[in-house]
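Here we start with a single chain on its own, the form predicted alone, put down as structure tokens.
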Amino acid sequence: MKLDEIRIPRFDAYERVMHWMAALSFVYAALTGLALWTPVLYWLASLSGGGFVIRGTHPWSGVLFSVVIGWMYRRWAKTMYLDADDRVWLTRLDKYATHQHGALPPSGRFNAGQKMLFWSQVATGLLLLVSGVVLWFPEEMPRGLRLAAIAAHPLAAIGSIGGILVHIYMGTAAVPHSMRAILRGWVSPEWARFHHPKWYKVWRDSANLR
């Protein structure tokens, strides 16, 4: 078999459910999350149920969305600590925005600014469920903390949903093919080669290919 027919094997099945019940979960809560938050977004109540409907269900597709979050941090969490090639790539974003790539160091399986949102969707995600016990349950909480939920959960909303937007165009405008890696699991040589060849390069050995 040619090189350039072989399939590299990216994200397996478990992955990918983890993955699109994360996206799904999130975007739920999302667009609940909006309506709620102002009157000016509560035509969003109507994309998810009505308003009555969204007051019950919001809550619920946060703690899903958080499980999932705690499910991608067992699943991935040792492959996301910066190595000194990350931490020279994230000196070099603007290269990799130029698609300079050539001025970057070698990724692994995930690049820095991959690893860099894992990190912060584990810390919005974790803000996002303490923050939104609170509100959920404002009678049993002191006043104190519920105006620091107040402010903290459309803070750390902004963010999650920030980032998340940022991935979305990263992985289907910006990055040609890499849809393909979390819908079918698997990606091309020349692909892992240009993007991830750290990664590539244990895949490579591994299969005794040169």
Second form
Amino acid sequence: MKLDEIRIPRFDAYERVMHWMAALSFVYAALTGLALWTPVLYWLASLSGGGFVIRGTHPWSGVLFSVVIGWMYRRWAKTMYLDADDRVWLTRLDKYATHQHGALPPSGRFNAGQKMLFWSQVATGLLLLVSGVVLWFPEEMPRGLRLAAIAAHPLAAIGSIGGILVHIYMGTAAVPHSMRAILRGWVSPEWARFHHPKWYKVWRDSANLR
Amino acid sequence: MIVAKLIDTTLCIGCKACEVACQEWNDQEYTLGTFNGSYQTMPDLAHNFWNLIRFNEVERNGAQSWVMSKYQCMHCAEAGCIAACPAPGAITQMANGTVDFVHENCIGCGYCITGCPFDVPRLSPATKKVYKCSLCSDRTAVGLEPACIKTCPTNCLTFGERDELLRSAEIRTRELKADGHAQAGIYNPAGVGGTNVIYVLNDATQPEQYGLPKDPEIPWTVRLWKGPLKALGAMVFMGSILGAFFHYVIFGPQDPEKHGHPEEEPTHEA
Ligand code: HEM
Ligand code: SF4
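Could I have the structure of this protein in the form predicted together with its partner chain, to go alongside the form predicted alone above?
Next comes the full complex, and the chain you just saw is listed first.
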């Protein structure tokens, strides 16, 4: 077989649907949440029916996102634990950012940066869910909790949106062909060997290429 | 001109005429209350009940005492509800100091409930919007006094120019002190910039006995959320976007064709 005809499966349909449900619910929750945060961004509400409508829909999109994050956790948590190479990788983040790949320890299916994104989304997702439920029912929740939630919810959102902005840049522009992986499910051997050498080796050995 | 209500609690006889007047003028539907062994009409304010005379039973100088006080929106100069509200135009502060909810702009998020240090706004389960005392802005706009003031039979409630009312509150306080109420004083809390509902209390050292918080202020988490967190958010979001853009401009994409991985030999031959 010709090298450029080989497709390595990276995300199956189940994982792709899961990812894009997370992405769509997140973008909706983020845009409506920003509208509810400050009058400066209130115009965002008109993208989805105005303030009264998003007051109703924003919490539900957050619930959906949380459910999908829970699903993602069940599916991916095991592969997301940092190994020894990952810990070294994180200390050399600057080398990764400046494309000095020779200085980096090899990555598995996900590199340490992707793993950190996953864990940060799990953590902020949990915080957003808990504080969000408190803000959802102002008359049922004790005031002390609401006062804590009113600061915790935007704080978690800032962390989470900031992380996703970087993630979107990585996925769309910084790492060519990764969009094909998350949309159609496969990558080339060259891509796999370059970005995820340890994962590539597992595939190569099981595919009996040598 | 800033207008205000003065509530001289020492003159309240607990007749609740002001409650009825408020319900009538604002055309509120009738809700059945509960009997809790108290002379109080309702246990609490409600979306359709904006003015409650509290009947608090407290102990003073070893004796049981009945403290009546009017519970309603305080029309704060620095209003916590406005600080917390995300919907432009949903809460206005009029030139005369009245804090009024504009229901067509209200989105029902209920953040004002959290922002208010006096626990005043209430959500309506039917309209999913928030309601409270409007200081009868529809009456004051045409030169009438609020309905509760109009109806009060004892002059416990007066309405007028704020500075003038403060002066008469001081005179009344001096009278009370001369009468032996050494703790008498004015409730006009500075933490919210003063309120346009001002009380004369015959024991101002314990406003809690009247159901009034001692040092109300806009909660610091609300200030954090509307102030520093906004700046932090703008920095993080703009930083991420500009950082990503300039990273692309300087370093470009990570292309396997351009950078090999020195530790790795190409292993897959055709
Ligand atoms: C909204 C636009 C988004 C785009 C364009 C996008 C793009 C991508 C791409 C291209 C990948 C594949 C990376 C690879 O093959 O290694 C990926 C993976 C992933 N995405 Fe997204 N994504 C988006 C939103 C989100 C959101 C909201 C979450 C929230 C949890 C998320 C979580 C993940 C995770 C955990 C992975 C696997 C590990 C990783 O690549 O970091 N993504 N995404
Ligand atoms: S008492 Fe509450 S509702 Fe009334 S102006 Fe003050 S913060 Fe707003």
